[in-house]
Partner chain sequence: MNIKAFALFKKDFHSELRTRYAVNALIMFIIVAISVILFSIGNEKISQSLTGGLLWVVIFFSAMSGLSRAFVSEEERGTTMTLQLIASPSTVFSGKLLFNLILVFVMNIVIALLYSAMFDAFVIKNFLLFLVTFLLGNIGLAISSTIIAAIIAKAGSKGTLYPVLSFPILLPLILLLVHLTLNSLDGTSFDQSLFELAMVACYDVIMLSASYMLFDFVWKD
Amino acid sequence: MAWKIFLFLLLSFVSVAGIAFPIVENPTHWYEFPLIKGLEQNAKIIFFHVPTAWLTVVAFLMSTIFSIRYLARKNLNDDAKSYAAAQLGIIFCILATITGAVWAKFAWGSYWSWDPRQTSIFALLLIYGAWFALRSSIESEEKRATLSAVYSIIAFLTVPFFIFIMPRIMKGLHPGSADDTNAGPIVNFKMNGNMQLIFFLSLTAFTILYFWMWNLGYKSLIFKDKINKIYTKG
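For the form predicted alone, what structure does this chain take on its own?
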């Protein structure tokens, strides 16, 4: 229970700090963030956009790991863990897309411009959206788990390319693109101490939240499966 209170307080703090702390040209107080060239007032989105993008990768990686474990052990609990991770992965992928679109509106004047970063995350949504469609079309538990595991492993091979490689080798508007002369504060960690503290606290808070949600998610799937089997036998 204590860790849940800690998580609530941590999320509350980073949310308030990320939204309310002002960005000024010459910070003189601990609660002030510096003005960053190229990002300016839009820099605050990094406290929410980057953690959601980070957890997208973590979730899809975990889904793949448990897919491999399922193929090795044929334990349906591993399939439930993989499925729960993928569910959260798609949620955080959508959140990363939305927060990125909001930032793009203020930075570039449009919510969507098919920047390489936007294109790559849209591709991931399509790839993993197809994975959920595949699962829903198969009734047999074992067959569904096996095909889902194979698809998950293949799908994750695209994640490093779409998240880390493609947006950096192509010219685009997003910080960190091939033609970005400012390099972006997140890419090179050029934030000041105050900003880095809030950023890493936000990463920590969102990561703890993810693992809590994942733990609840896969346990509920396993419990639901047991209930369905009892009901079917009855």
The other form holds:
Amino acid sequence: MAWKIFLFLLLSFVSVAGIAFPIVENPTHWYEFPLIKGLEQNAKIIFFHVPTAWLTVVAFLMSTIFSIRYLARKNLNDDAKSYAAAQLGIIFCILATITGAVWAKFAWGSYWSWDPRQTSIFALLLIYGAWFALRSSIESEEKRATLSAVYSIIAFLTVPFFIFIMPRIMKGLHPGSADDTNAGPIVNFKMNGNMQLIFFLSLTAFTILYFWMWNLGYKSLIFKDKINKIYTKG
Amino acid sequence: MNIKAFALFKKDFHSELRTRYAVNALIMFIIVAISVILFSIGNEKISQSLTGGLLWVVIFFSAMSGLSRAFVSEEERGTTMTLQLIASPSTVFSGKLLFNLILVFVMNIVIALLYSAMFDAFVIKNFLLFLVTFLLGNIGLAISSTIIAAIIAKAGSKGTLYPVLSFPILLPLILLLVHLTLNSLDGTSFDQSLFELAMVACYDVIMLSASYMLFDFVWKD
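Got the form predicted alone; could you also share the form predicted together with its partner chain?
Shown next: the complete complex, the earlier chain at its head.
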């Protein structure tokens, strides 16, 4: 119970700090963020957008890991864990896409410009969408678990290609891209101590939140399954 | 094992020759797709880089309309059980992959010929690069679409889901192929495109090994 209160306080602090702390030219107080050239006030999205994008990838990875475990052990609980991770993954994926697009409207002038990262998150969204479409088309539980596990592993194998080919094929606008000249690698150099601290606090808080939601999600799926089985047996 | 896989391929080949279902549908689809593009362009002059991209659009949708037959046909005829009894999963996959490879190559050669006849702007300057791209790309296309076809055959809604499931898997391949085709249209040298060609080859190898490993799970009920 204590950790839930702690998480609530942490998320509250991060939300307030991320939105309310001012960005100034030369930070002197602990609550002031430095001005990053090329980002200015838009920089504040880092506290909320980056964690959602990070959790999209974490959820995808976990979904694949539990898919592999399902294929190895044929335990339907692993399928429920994989499904719960993917459910959260698609929510965070949509959030990351929307917050990114809104931010891009102010920073780049248009909602969508097929930047490498926008393309990658779009590909992830497509993979999640296809995965749920596949699951909803299969009646039998074991078959659904097996086929969706196979699909999620194959889909996961395409991810490295995006990482390697995107920067070669299209120009990067996104802060932190290799050829981004004005904002540069933000995490290492442009953020000062307190900005980094709040950024990593936010990342931690969102990650804990994700694991909590995932825990509740897969447990409720397993219970639902058990109840269904009891009812069908009569 | 190889003889059995080849026998399976011959069986598919003969049944295809008898009904000509996939080939007829594919040829009509190619004609329809190219004429739709031609109609929509009208008298407009389209740029060279656009033709390179449109080529792969035609190829992708043609592949989606024809290649799902491989396993769905077995399911429809009710011959899946027999195949499971007489051959190991990897043999079945080899046979089906061989059939799809031939189908993809025939289909894409027809598309490429028709396409270069219809579009004046589609002039390849670096033919060797295009040939290697075409070869590696077709292999990748055949591998990915065969394993997705196997998944789709076991799922409920067979026709509509196929392009939905295939697109995310084929997306990195298509991006690379479009890029390489543009390079061959520009006349970029072979050495400068070596990285992309290596990535396409990697894609082929990774998908091939993953398909062989995962096909067992899909095939066995």
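All values reported here derive from a predicted model rather than from experimental measurement. Numbering follows the first chain given and starts at 1. Here the rigid core means the biggest group of C-alpha atoms that line up within 1.5 Å when the two forms are laid on top of each other.
- Shown in the overlay between the two forms, fitted on the rigid core, is a CA shift at Tyr151 smaller than 2 Å.
- Core-superposed comparison between the two forms: the Cα of Gly129 travels less than 2 Å.
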